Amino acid sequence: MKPRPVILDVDTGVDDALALMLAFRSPELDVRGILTVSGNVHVSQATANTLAILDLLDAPPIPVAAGAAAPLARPGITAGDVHGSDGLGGAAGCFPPSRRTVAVDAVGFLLDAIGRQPEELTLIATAPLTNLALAIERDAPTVRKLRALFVMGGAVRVPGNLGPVSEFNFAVDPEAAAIVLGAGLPVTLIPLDVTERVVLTRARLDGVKSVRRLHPFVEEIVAGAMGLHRSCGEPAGVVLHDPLAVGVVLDPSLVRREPMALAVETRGVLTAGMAVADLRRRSRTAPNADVCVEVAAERFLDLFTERVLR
């Protein structure tokens, strides 16, 4: 089989490098480019970040293009608690990438990418949703021509990650999040509800024998968030966020899907960024997106486990 065409969106904290390990390690994809934003990490650490990961990897010439460097509406948020202030647990500096990011900024070169082969690309964004809504506003009839659009986001029916209701990449831009879902595109909404039944164990990191110098660099990177996961009383582990994202791109059978009508909460002071379903069974709201609502979370860790650290 041909394999697919994507383009990742991230903001390459420790989630994100999984998750390109993972894309680039599946041979059903092809990584036609990459897009950076702030996130977990200002836009340009992000950005050396994935050059780093792309060396790493030794990745063949990726385009990676550097996007918006602040939320539409307010200040920036980072998760330096959870990803350490470089976004790879201390271990940025350990590898300077060699690679440089293309001319053209993110929403351009997604633009272009788009017009190049309509209908054929499918986004993967794992990052806050600021260079995707930037995209829409510029020229929305061409971002409607992508294949697909995953989205690693939102808390449907579990609690936030950073605040009580709401999920991080929605909550550090609302705004965006709510432009891109009210946009008529193809949405794979996998939010809170899934990813953070996806954990990566200590002990399922420790009991992998393997050669490659991937193992250690992920033992690196996600040592401190595994400590945070145990300072919450939880057995020492890292979510596996934004890799699940690539993985149900990867095979759809690891969810459970229910089509849902989303909006995302924009001007509430302890709600901002929530994802709010209408599941009223009366409701006349046409759903916009499909939510991931079950996983196959063992079958998906065996998948990672497999492609990135063996």
The other form holds:
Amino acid sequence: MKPRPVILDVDTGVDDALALMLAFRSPELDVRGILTVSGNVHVSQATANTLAILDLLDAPPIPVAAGAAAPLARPGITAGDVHGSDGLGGAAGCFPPSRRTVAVDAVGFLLDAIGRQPEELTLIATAPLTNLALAIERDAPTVRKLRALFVMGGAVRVPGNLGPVSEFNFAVDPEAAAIVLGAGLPVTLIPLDVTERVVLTRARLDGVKSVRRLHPFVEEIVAGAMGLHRSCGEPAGVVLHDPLAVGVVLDPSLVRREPMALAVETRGVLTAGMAVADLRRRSRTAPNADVCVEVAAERFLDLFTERVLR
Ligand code: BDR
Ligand code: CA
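Next up, the form predicted together with beta-D-ribofuranose in place of the form predicted alone?
Next comes the full complex, this chain leading.
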């Protein structure tokens, strides 16, 4: 079968890096470009990290387009506590990228790419949705020609991870998330409800005896995040939020989805970025997203291990 053309939108970040690795190690996908945005780290660092990962993967010369430096309407929030101040657990300095970004901005690149492959291109967004919201503001009809949009974000029936009810990607840019969910796009949401179930444990990582050069790099970038998970009383491990978004594109049978009417809170002092699902039995609000509610975690972890770690 012809590989599926995809673009990734990332704020590389440890788990974005792992998602890129999974995407490039998956023959079912044809990565046509990568957009970067501020999130886990500032966009300049996210871009450098992305380019470095492509070097490490010996990836072909894929266009990387740098995107928004700040959320639409509020100051940025980064996640150095989880990903390290360089986004790669302190490893970024050892891998200065040899490649460069393309000379076009992320929004222009995306619109152009959709225009060239209408109804064919899939976007996988594993970061705040600023770039996509700006693309919708610039040219919504073109964005609606995406074949599919997979978004890692939100916490629907579980607590948040940045705020009590808000997940990081939505909480960093709630206005952008609201625009994206309100734009009539074919959205599949991969929220914390499922991503927090896919944990790369220390035991699994140690159990892989690999001589491939990705393995020591993965060891290095996940070291800090492993410790964090343990400090919450869980076994040491790294949550594979963003790789799962790629996994769902690769194998839809990994998850069970429910159509839901979803909105994003933008005004609350405590709740900005909350994904609000209208779960009333008699709700008349039409669903606007397929939300992943269950995941075959072991099966996904096996796929990830096989493709990225061995
Ligand atoms: C999301 O937030 C980021 O820190 C991760 O890269 C992931 O995209 C999880 O809430
Ligand atoms: Ca991310």
